[in-house]
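Next comes just one chain, in structure tokens: the form predicted alone.
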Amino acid sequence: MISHTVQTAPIAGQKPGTSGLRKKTAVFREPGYLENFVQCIFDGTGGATGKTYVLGGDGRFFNADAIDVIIRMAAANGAKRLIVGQNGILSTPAASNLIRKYETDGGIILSASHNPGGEDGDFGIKFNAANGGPAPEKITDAIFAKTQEITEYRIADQHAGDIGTIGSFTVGDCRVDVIDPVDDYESLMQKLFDFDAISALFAGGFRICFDAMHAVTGPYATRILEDTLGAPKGSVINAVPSPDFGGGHPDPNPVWARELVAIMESKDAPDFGAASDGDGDRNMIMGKGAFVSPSDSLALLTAYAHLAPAYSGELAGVARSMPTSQAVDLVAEHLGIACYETPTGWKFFGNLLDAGKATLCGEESAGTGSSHIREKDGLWAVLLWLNILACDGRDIVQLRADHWRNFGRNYYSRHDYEEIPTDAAEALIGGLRARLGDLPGTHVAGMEIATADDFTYHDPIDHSLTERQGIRIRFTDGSRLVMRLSGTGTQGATLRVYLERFVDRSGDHDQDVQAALAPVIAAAETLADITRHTGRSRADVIT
């Protein structure tokens, strides 16, 4: 193999966020940008010599070109073997499974998740560690440190072979195995769920609409739901991955999954609706005319997980990200299991899962998963729901209503203010943070503030400390307000405002969500002066 060393210099701004490095696709296509970061992944994790990696992505624009570069660089850096999804396709949960199943040294996943794709869209790259989960901060910090001192990268002259054909080829001494991206993932799902019960559900006339949003889960959902489980052909829509996601935004929420919402609100709606995002790790769940919030979904899955074979015993515990509603806390208390509150970012669940402290995990941003891998998993959540419905007998709307009668309802919503100038966003958060100590005992929008803090996480496993993870304001009536800046955007800053109001078992569970949250919304505006800082009278996206 002929390879060469290319002289380079640090490129500003290559700091990985909660889900790796995300930038506009045009930025990744700049000379040396991708190469610098990939070299720093290898250098920041002890080098690639003799190692095996999983490699794939969600099929967005630039995916195949990036995979060719990474294969050549891995070979030049001494990697022994690469496991690559056919056509460069691997969902994030499937990649996590492969890392764990074949005990590789990690994986490189190419995706910007739910961000739009295409030549003018977004691109992303992240490193998953040997446990299958997103690299923890000590690894991403090491990678970032390398980006600030890099002087050269290594790349093979020989281009990769045909990744569209299942089989093997070599680049120098590095063996590249191109595999079916669905096989190993489907085998895992068959071990977790009662496929016979789900098949019988479909055979009995149960109908589903799964919107793959022109993204990576199309092949997975088509194979498993239609071919294996027997859902009627056409149950999976927008099933072919597209470099620009069909011109859409692959974010599974009622705003962007409008086609699914229209189907589920029609007179002839299927019994169950679901969607997944760009890289397959998020999910949206619907019943006939009813959206199930991710927070409620986590609570319900925790309450009924025992109906699936893999979770028939007692759950070790459950974990949720701090901004996620407290609905699952009530279920955990009822079950007598621990409930952990972590910062946003799936990597924070990894220690709990590895230590056997948690079985199910979830985030309000449509991510749900379990100890079967170390990533959130959109299709897994759909299959667990189907397993529950097949065994319980109630439809999803009745199941949710009964749950609220048993536990009460946590009205919940997230308001996103996107692409705010970074200085304005930081001024908003900084100003509110400076006043936190003075807020308890004061009144706003007719509510009394009980506590106010900036969330700090003390990891119970490795005892690490993670600070400034979001401002929390709790009110004496049980309502809650959370504000934080997101790390998943590629331009400016995104302010996320999380609003929660609890109504007990005897209260009204059928209110309009935004109407029910009106006092908390008013409190957020008054406390943070959102309109003045952002220049906007309402959020860009409300979910």
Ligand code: G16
The other form holds:
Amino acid sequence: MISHTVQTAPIAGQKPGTSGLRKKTAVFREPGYLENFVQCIFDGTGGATGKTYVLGGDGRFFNADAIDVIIRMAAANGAKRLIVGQNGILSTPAASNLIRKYETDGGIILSASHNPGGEDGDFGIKFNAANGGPAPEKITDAIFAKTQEITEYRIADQHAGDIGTIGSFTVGDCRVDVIDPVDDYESLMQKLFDFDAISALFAGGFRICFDAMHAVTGPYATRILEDTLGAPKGSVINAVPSPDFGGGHPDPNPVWARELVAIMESKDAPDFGAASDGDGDRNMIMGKGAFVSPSDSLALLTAYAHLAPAYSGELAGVARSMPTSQAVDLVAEHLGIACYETPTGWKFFGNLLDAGKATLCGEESAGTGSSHIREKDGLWAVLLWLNILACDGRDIVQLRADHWRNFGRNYYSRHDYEEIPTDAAEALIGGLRARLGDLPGTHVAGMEIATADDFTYHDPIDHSLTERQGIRIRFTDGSRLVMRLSGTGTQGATLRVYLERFVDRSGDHDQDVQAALAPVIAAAETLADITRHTGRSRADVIT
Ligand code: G16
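Now show the form predicted in complex with this ligand, given that the preceding structure was the form predicted alone.
Full complex below, order starting with the chain above.
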């Protein structure tokens, strides 16, 4: 193999965020930008010599070009083997599964998740470690340190072979195996769930609409739901991945998955609706005319997971990100299992899962998953729901109403202020942070503040400390307000305001969500002066 070493220099801003490095596609296409970061992944993890990696992405614009570069760089850096999804396609959960199943040294996943794709959209790259999970901070910090001192990268001159055809080729001494992206994932799902029960559900006339949002889950959902489980053809919509996600925003929430919402609110709505995001790790769940919030979904899945074969024994524990509602805490208490609170970012669940402390994990940002892999998993959540519904017999709306009657309801919403100037966002958070000590005991919007802090996470496994993970304000009536800045945006800053109010078992569970949260919304405005700092009187996205 002929390869060469290219002289380069550090490029500013290559610090991975909540989930890898995400930037505008145009930034990734600048000379050396991708190459620098890939070389630093290798250099920051002890080099690529003799190693095996999984490689794939969500198919967005620039995916195939980036894969060609990464194959050539892995080969030039001495990698022994690469496992690549056909056409460069691998959902994030499928990649996590492959890393674990084939015991590779890690994987490189190309995605900007739910962010729009295309020439003017976003691109991203993420390194997952040998446990299949997103690299923990000590690894991303090491990679970032390398980006600040890089002087050269290595790349093979030979272009990669045909990744459109299943089979193998070599680049120098590196063997590249191109595999079907769905096969291994499907066989994992078959081990976890009662496929016979789900097939019988569909055979009995149960109808589903799964919106793949023109993104990576199209082929996975079509194969598993329609071909294997027998859901009627056409149950999966927007099923063909496109480089710009059909011009859409592949974020499965009621704002961006409008097509699904319209179907689920129509007269002839199917029994169950679901959507997944760009790279297939997020999920949105709906019943007829009803959106199930991700926080409620996590609580309900925890309560009923025992109906699926893989979770029929006792759950080891459950974990949620700090801003996720406390609905699952109540279920954990009832089940007598531990409930962990982690910072936002799936990487923080990795240690708990590896140590066998948690079986199920979830986040308000539409992520749910389990110990089967080390990523959140959109289609897994849909299959667990289907398994539960097939065995329980109630419809999802009834199941949820009964759950609220048993546990109470945690009304919940997130208000996002997008693309605000970074200094304004930091001034807002900084101003609030400076006053935290004075807040307990004071009253706002008719509520008394019980505690106020900036969340610090003490990892119970490796004892690492992660500070400044979001402002938490608890009120004496059980309501809660959380504010933090997103770590996945690519332009300016995004302020996330998380609002929660608990209504007990005998309370009114059928209020409009925003109306139920009105006092907490008012408290957020009073405490943080959101309108003044952002110049906006209303959030851009309310979910
Ligand atoms: C990523 C992380 C999630 C996190 C989400 C939102 O999801 O993997 O753990 O909850 O970002 O992060 P932020 O609030 O910082 O924007 P994904 O689906 O984008 O990879």
